[in-house]
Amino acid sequence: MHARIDPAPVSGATATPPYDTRALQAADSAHYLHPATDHKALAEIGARIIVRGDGIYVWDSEGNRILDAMSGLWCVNVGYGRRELADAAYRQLITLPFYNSFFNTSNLPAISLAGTLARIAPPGFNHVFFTGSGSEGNDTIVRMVRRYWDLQGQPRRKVIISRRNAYHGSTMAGASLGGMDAMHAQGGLPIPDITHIEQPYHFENGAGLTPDEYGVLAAHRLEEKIQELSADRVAAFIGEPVQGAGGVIIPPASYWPQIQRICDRHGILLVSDEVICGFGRLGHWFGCERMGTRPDLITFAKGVTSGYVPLGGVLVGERVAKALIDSGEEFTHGFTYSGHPVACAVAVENIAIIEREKLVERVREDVGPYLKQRFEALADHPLVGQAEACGMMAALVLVKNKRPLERFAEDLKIGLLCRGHMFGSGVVMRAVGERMIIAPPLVITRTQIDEMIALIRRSLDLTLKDVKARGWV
């Protein structure tokens, strides 16, 4: 058994909780600006205050136990309450809490983690650039890709192609790489020389086509965009193996092999954003291995520390690394917290846990296939038009009618209604429009998967009862 931090006593759901939730909500509203939040609306209902976590569960300030089917935010891969990670942070904090990586300096945890990442990465990745987050990692991608082509004597190659509804962070460059309309509507985004093609969403865009037929067609959108722009202007294509925040969009099996062929044909760099899909979530260390691609650059974050400490970075493939190193010039990019010793120490121990407990293999051979079987059976529910899973990621689509297919009106916000019932039933499930998505911790057991599916089904029943009462079906 793995070690856990001894949790502080907490009241049960029926006992008086040891927190003044209303006072906490008032203080939160008075001072804390949350990410991606309508703060006026939040002030009216009050934030849910999470006070502790253990395994796959979290508890709120009112004593409710909640099954966290989103791993925090796609990141708590080894579960909550791991003493090993707390001890690793403590040891490093009292030894060397911080030092920078500028001015020809380094530190032991950064060196150790760089070597560990090179060992577990796909072949050809022997170098890493550390950042503080996935957003910073994708900002680094933009700088690194354009610097690479400058060093190749092809400065016109600046355009990076991404996908609509993709998410690659919320910094200026990260949000530009992403294809979220709501993000682009604020702040004058995207920045120049970033463009987008159709996402590989068969349920939405592939009517009349088999998944494989549609996968080839969706990949062909990249070929069309390259031809439209002229290949000598295109620097790279970036994509998540499975789109996460876009709604767990699982591409057809034919999609990524065709994308690889197109990138090879035109000589453009392929970037695999593994901020969500890395560190075992798809049953491989990195999602590109499952999809069969050979990227030049890999963005990572989240699962590298299981979210215990912020850390991100870029795994740099050989042709890009060689160009940067052999140039004999400074790559004028970096962050105060690049290679932060505490974050790197926690990451080294986190990866050791994943290896000791064989979580990658477990997702690939045991709980991943079991989750797929149990989750996809939810397709028999009257509200579910599709249910699909890949590794420890899954999504279902809420529909008004199945045959003929009829969707809910967007302004009804059916996903948010369902999400409310999920929280009320004691399970975290994220809503992306009409898609309800999960990405549970990799340590989840089959018994806990059964518990999670039962909670989801109960929540769907409550949602159906609710929409009938509202006259929506």
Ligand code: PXG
The other form holds:
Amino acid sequence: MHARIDPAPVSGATATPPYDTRALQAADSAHYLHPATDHKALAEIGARIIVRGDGIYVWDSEGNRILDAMSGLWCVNVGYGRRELADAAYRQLITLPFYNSFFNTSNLPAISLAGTLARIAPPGFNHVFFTGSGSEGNDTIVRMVRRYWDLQGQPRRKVIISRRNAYHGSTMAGASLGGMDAMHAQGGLPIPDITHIEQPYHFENGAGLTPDEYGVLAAHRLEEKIQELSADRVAAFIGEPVQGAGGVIIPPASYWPQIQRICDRHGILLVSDEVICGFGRLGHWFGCERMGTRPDLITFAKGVTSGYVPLGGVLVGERVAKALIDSGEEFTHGFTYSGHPVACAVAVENIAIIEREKLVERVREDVGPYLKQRFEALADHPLVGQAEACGMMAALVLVKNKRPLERFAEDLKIGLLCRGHMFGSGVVMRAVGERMIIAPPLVITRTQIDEMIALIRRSLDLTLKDVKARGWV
Ligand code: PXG
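Please show me the structure of the same protein in the form predicted together with the ligand, now that we have looked at it in the form predicted alone.
Okay, now the whole complex, with that chain kicking things off.
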């Protein structure tokens, strides 16, 4: 039996600095079920409690400053501590904190944001459907895509093709679209008529082929799947321009143009999940512009508000928007928080910051290329088998031996070991198996990139020392 803990223990002694970290950790374990977490293990080590952020740094309850190379969770694009965003939220909160967009009503920030998104989106995107998160955005995609084909008089077109190791969220449809076996294993997923093909991961699957040869081959898996199913059953293909949670899998340049050709050939809708890649992360407003595709639908979330408040949605291209509107019928879908005025007000201000500070151009022409040069040079480290970057996303692969290539056994959990050293050195990287990944805020400077690379290198050295002491190499 757990000892009884005060239901609101985060008050008094623990609520202000200096924090009583142990008490906070106990209270955390007593009541808070974290997402995607082994709670027994967490209770043993205790959560790291983040209390404050400024720019690209966060501080924990012990007073440690940590360089947040993950932008929170791929979202704090403009960095922490932006007064303009707090002010925008406050102004809206005291004017109109909530009103719904059902039943023929609307609100000023939602109208403003819809227009702003239509302006910055690729050509042909003039409509937006708002949700509260990326997962809800992808649930919306599933219903909207199937509704589209019903309206076209082709109700048999139901199947959505995605990729293994993709991440599209955690709701029933989001996790089904995602290609994570561990998620499918819980809750009876995937839901019907969602299927997966190989991910375009050259390092893993492309032995003996150049990246471009492999990119064409990986795209051909879509063609094969369509043949197998019969094209008149296929509704859409969905993919992240660069797979994020799957480990920052940067596809070969030949991949996306080939996917576009296949979708065009079969009249299949192309969905670009830009929850991570949108809002400047790849040096364009949307990642599809960098990859050279013309999607029909774009899912967004995260960077639209820089994560300051929850907001997601779907940008709806001409073809689908026209069908939905011209039908003259209700699309029976929506959320209480669709077009939430506070979230939309923050998004409008966030986009204004990105434009004012030219963050998209900055990623494309300045800090993006600089990150690529500095990050890819980490490949000279004895533990690093490959290092690559695309915009403000980058990944390195930890290997046991470089030539001949030998990988660490999966059960050693090399990534988690390395992640511990990163945290200890004052930088957050995310571990996905043997891949160590980053997605820093777009406001990061060259000097801060230098600082980040030095911290990563130091942590890699510590990991190597640790690995040797354990006899793993
Ligand atoms: N699509 C993509 C491409 C995402 O990265 C979602 C949809 C779902 O968004 P919401 O807002 O419902 O979480 C995401 C979310 C990780 C990690 O482990 C990544 C995400 C979420 C949680 C963990 O890197 N991305």
